[in-house]
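First, one chain by itself in structure tokens, the form predicted alone.
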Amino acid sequence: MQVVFGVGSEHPDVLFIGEAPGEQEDAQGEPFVGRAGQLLDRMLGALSWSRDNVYIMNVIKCRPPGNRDPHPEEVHACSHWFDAQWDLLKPRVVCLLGRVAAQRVLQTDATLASLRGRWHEYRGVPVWVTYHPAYLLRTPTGKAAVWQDLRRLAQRCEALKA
């Protein structure tokens, strides 16, 4: 097992946050490199973005046993690393990928469905919530909704640059 911090621009306009490294991420030391990561790369490419001009990280930095959802004590144990990354990156906009990331960052137990489709804020930064790419691999019918989410995210980024 190894620590998986993140990858991308040191000064990103957009910070993407998932839940935890999976098996392939643990092996390679980089977030979102498996099938879900390949889908995320294609999604970024559709917006003319890449790993070079965004930053991708997870709420926790080590793979939970059996690839299960992180326990609250694991999220708490990694919180200082999460906070330090946030402070160093200073993102303009954040996109939370999936329920675990959304609940951790927004400090809520609300459902993902109730968090999607509206802007939130964390530490003064606009936050958008969408489905995790792994969900889309299991439920391809969700791709249209995520495409709409990503287009709204891109619009907000452009508005902040203006």
Given for the second form:
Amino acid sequence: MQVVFGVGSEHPDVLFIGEAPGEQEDAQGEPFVGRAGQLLDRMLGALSWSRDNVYIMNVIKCRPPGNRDPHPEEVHACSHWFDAQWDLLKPRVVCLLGRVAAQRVLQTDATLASLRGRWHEYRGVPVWVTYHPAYLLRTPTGKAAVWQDLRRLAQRCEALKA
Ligand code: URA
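Provide the structure of the form predicted in complex with uracil, given the form predicted alone shown above.
Below is the entire complex, every chain and molecule, led by the chain shown above.
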């Protein structure tokens, strides 16, 4: 097992945050390189983004055995690294991918559906929430909603740059 820290620009327009490395991410030492990651890359590409101008990381830096949900003490153990990454990267905008990231950052038990579609804030940065790409692999009908989410994210990003 290895630490999977993050990948992308040191000064990203958008910081994407997922849950935890899976098997392939653990093997390669890079977040989102498996099937969900390939879908994420295609979604980024549709907005003319790539791993070069965004940053991608996870709440948890090591793979939970058997891909189970991270335990609260694991989330806590990675918190220091998580906050340090956030502060160093100084993202303009953050996009949380899925329930685990959304609940960790927004410190809530609310459902993902109730957190989507409105702006939140963490450490002074605007935060947006959308479905995890792994969910889209299981539920392709969710793609239209995510596409809408990503367009709103890109609009906010452009507005902050202007
Ligand atoms: N799912 C995640 O949340 N993160 C990864 O890095 C890969 C899959």
